[in-house]
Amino acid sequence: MAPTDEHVLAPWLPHMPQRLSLAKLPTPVERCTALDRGRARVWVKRDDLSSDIYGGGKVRKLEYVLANPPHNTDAPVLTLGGTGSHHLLAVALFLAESGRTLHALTFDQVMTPHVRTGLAVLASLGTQFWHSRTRVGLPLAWLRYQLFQRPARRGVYMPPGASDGLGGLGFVAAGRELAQQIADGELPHPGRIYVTGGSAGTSAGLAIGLALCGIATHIRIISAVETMGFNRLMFGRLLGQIYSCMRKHGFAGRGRVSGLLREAGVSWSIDHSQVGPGYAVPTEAGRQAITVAGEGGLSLETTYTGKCVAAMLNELEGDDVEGPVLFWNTHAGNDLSPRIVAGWQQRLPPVLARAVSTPD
């Protein structure tokens, strides 16, 4: 994975950070009549097609995060997520391309077939696990990693979802990509964009990128986590981190990021209505949305994108949403079964091995 000198953000950032060429960009936009409701017409941004290795939204952020300090070395990467985390999968898969390993602080998720497959791939890639049964117990897993069960070589920490100022640049660039597709007539100017929210690097970077391109719209962020895990304060902080990172690399904009969004007509809101019993717990509405999306040729999952489409369909059925709407599909639909090796269960710590051996 060698850094590339081609930078879509170069017009804005004269001192560009390094970037790895991991994604196949631009990803297409497609009309999806199966998701139309009421007076709204729906298009889909197909980020599920962003990579033959592992698509979805994570690859856009990893292009920047893995290319720059402290992650541009041969050291392992330490990060965290649920046992079915798409972030953990993306990091592990792209690290494996250069012979590096993932150190994962994990917590239990409902052991759906999708989660089981992801865990099998992580184990097959040689991921090392420090597991807690709950998110609340993650600090104890971190202490075991640092003090009691230390690896031979410690990993360099990466925030959840690779969502920091640098990672957010991937979706600032995505905002410019979408603006060009609008200008080229590939889709009409969307009045509303639906995107899932967890670590929020996707939606925060996208808001800034669209504002810089003058694409006035409303970004509807459908949260997959409870209010304490993701809220307006956290989102505003991440917007500021991305904006500060841009200034570090030569961005000449003045004022605050809130002013940039306001002047460009970019607004945003967070909806927690689809979280259900908790993070990564499937809901009936999410399952129904997955079925509907499947009729339109889309493959979604129960943790993020299924819940996002469920919220979108519910809102579009009302009379207050009309015109062009965009669903940003961040799910990676790659078939990872060829990555699974025989006996992968034996590579898990005992508590995880017991979880995968228990019938659903």
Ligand SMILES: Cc1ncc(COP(=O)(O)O)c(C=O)c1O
The other form holds:
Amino acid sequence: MAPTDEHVLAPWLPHMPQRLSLAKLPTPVERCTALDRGRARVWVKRDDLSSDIYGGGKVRKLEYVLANPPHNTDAPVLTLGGTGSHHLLAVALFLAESGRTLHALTFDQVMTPHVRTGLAVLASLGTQFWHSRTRVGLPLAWLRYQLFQRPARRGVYMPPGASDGLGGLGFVAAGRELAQQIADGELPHPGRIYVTGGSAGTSAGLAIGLALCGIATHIRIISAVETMGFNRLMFGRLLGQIYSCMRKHGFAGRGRVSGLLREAGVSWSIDHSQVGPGYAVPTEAGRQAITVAGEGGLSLETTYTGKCVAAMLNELEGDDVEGPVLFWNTHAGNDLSPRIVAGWQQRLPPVLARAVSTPD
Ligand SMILES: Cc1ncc(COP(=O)(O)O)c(C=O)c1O
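Now show me the form predicted in complex with the named molecule; what you just gave was the form predicted alone.
Whole complex next, starting from this chain.
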């Protein structure tokens, strides 16, 4: 993986950070009549097609995060997520491209077939697991990692979801990509954009990118995480981190990021109505939305995108929204089964090996 110097953000950032060319961009935008409700017409941003290795939204962030310090070395990476985390999968798969490995601090998720496949791939790629049953127990998992992992083999820490200033740049660029597609007539200017939220890098980056291009819209962020884990404060903090990262790379804009969004007419709101019993717990509404989206040719999952579409369908029916709406599909569509090696269960720590043998 060689850094590329061809940068979509170059017009705004005179001192560009390095970028790896990992994603197939631009991803297509398509009309999806199966998701139309009331008077709204729905388009889909197909980030599921963003890579032949592992698509979805994460690859956009990893293009910047893996290309720059402290991650642009041969060292392993340490990061965290649920046992079904797409972030862990994306990091492990792209690290594997250059023979690097992942230390994963994990916590239990409902063991759906999707989660089981993800774990099979992680184990097959040689991921080292440091597992805790709960999210609050993660510091103990980290302590075990510190105690038992030889310093020379420890990983460089990456924040959850690769959501920091640099990771967010991937979605600032995505905002510009969408603006270009609107200008080219590939879709009409959407009055609302639905996107799911976890660690906020996707939605915050998008808000800034669209504002810089003058695309006035409302970003409706459907949270997959309880209010404690994702809220206005966290979103605002990430907006600030991305903005200061841009400044560090020469961005000349004045004032605060909130002013930029306001002046451009970009507004946002966070909705927690679909979280249901908790993060990564499948809901009936989410499952139904996955079926509907499937009729429109989309393959979604129960933790993030299913819940996002459930909220969207519900609101479009109820609010009588008129005009074009965009659903940003952040879920990778790749078939990962060829990555799974025989005997992968034996590579898991005993607690996870037991969990995969007894699905919920
Ligand atoms: C499929 C999918 N969509 C969206 C998100 C959320 O993106 P962000 O963490 O940038 O809010 C995630 C997070 O892991 C995800 O797996």
